[in-house]
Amino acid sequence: MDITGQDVAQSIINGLCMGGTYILIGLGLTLILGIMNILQFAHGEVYMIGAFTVYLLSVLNGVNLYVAVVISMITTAILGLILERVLLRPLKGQFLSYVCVTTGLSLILQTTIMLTFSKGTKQLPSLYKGSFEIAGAYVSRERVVAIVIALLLTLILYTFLKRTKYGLAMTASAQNREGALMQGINPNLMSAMVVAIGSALAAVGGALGGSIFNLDPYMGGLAFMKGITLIVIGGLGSIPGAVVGGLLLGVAESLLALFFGAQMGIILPLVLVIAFLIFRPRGLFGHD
């Protein structure tokens, strides 16, 4: 098959548009990483459980899509609520097992959406329909819709961590946890506040992939091997970090997917994850 430019300025306008939900799942999981030095494995199925929430208020129960995705942002704020209390907070400096009960979390919410909605892929409903074109390649206007409202987002969530005090008390107990502990920051309630938000941003993540893609019971899995590559890239804590990490993942996957086929994109975030952790382990915008 011949390749043209056309077809190379179309896969890296849908890669970028890709990087936009990669985007999205990879600033939670740097914040509660970089904050609270847990890697939170059940991640991936919050993002499923926001993809599914938004396709039973707007497929089953027919509530406008936007408006779902804002009820699904609220939801899973209140599921990671519960998690950091009952489940993450318990067990806090005992690595092992944040591992286990994380892990066991992941199996449980799956195996719940899955005895629900079914194994079958399901599809959420378009973005905006419709689509334009830009030097002869055509573009999809809800992925055009999927990587503003990612941009913004975390143009929101970087003016929250450096404008306001409740984002600066963050930005402290990431960085120097008994410093901040030390200026009367409660560690316990910033540990909440960014289990919330990280929650809520992936579900916004997991509704815009439903959208452009399918969900299904098992999207989780793929959606935090995607997360952990966009902090290996980008550095643990950096939100610039994580916007160019996704953004560079979503094109080098579609590249790879028009040359050498789909199968490529699946081996791509390990190779590159193996990469940085062997030649620049701190990542591209992360400090030594």
The other form holds:
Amino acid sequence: MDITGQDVAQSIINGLCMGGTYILIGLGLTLILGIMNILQFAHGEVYMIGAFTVYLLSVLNGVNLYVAVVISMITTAILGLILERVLLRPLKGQFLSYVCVTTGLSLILQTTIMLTFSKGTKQLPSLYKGSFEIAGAYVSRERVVAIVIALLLTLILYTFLKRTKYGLAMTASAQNREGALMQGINPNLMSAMVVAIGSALAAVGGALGGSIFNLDPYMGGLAFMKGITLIVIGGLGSIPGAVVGGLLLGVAESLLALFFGAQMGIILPLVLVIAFLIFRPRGLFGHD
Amino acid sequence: MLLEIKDLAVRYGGAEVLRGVSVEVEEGSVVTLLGGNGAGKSTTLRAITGLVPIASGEIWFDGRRIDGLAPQKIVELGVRHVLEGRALFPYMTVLENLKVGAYLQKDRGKTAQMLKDIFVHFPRLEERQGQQARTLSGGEQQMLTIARALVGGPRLLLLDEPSLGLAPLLIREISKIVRNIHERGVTVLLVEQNTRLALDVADRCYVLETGNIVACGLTQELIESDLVRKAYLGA
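In place of the form predicted on its own, the structure of the form predicted in complex with its partner chain is requested.
Up next: the whole complex, starting with the chain shown before.
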């Protein structure tokens, strides 16, 4: 089978779109890791729940899709707040307990969703119907919308962290915890904020992912892996790094799948991660 | 008394790092804690701001008992701690570091006024306000940590080894800054290994040895006493 320029253009656009959903899950992971010093192993399930909430509202109850996404962001943020208060805060500083609890939580959430929703294929409606032609390739509008939404939310987050008092306090807490404490910054407030924001972003990621792929209770596992991958590539704690890492990962996967088959599209980025960990552990934009 | 430490004991693991430490700091004064490495000077400061748990004793600030409070609550009451090793936010700019220092100030106008005031006293920081903190020289970094604490408008400033790693010329600069802070009405509790700097600025002084206070009094008296002269001034 010949691969045409059109196929390449098509798969770059698809890759950028996937990259958008990766960015949304990766941002939460990297912020939580930076400020709380924990890897939130259930973050993929937060993404999954975000997608199912949108499904429940828009497909089963006829709520407008965009309204459903906003409601999903809010409920997922509240879920994040509860998670931080009930599970994470009492275990502060106990690294192994964090790993066990968040891993356990991810299994519980997967099973709960599996038991709650009926079997059968589930998909979210298209974000924006139709397609248009660009450089000979047909691009569905919803993919462009997905990229735009992901980049827009990233920009809002970046502005929040750079320009607002609470954003600066969060950045400061990630850079020197004790130094931040001595400016009167409440670390529990920072943790609650970062988990809530990260969860809301993951929910949007889930909604975007769910409009491209089928929904399934186990969709979070792979998404979590992608999030970790892009943190390694982009550099821990760096927002520009997350954006570049996410888009790079999405496009690399998509092109590799086009040339070498779908399996390679999944495996080769992981090789990339290993290469980064060995040769440039701080990633593209991270600091030491 | 603005700060009163009564019979403080701190343990790390099984070891007693401080025992029976009592320190009094009068409002408007500069008090220094002297002592060698590992005497417990930093631990005393860290106990005041709640960064280490205390085993027994009491700490009072401005008529309120503060031991057991969360660190950020103690800071809210008006205690600022300039940590050993500076604890700057390295990838944030000088201005951002200072803005975080004003985190508790709710009135934006007051924050702007405070920043202006700080830049009058630290013109170097104004020149470098857009630079990342990690790119500053050691002396400038030390100024930034002190300035960041002052932006918060403290009543009591705890300074942990401000001269550490600085050239002699800069150490003189630091002692000027401390005197200047004092003139603005801020009470200072200074921990120093550089005895000359400490005695130069302090009204009262305490000497710590392996977790005990072994001497205290007015600076002038201590300078004349044999203990301090022999141990710390090498005379």
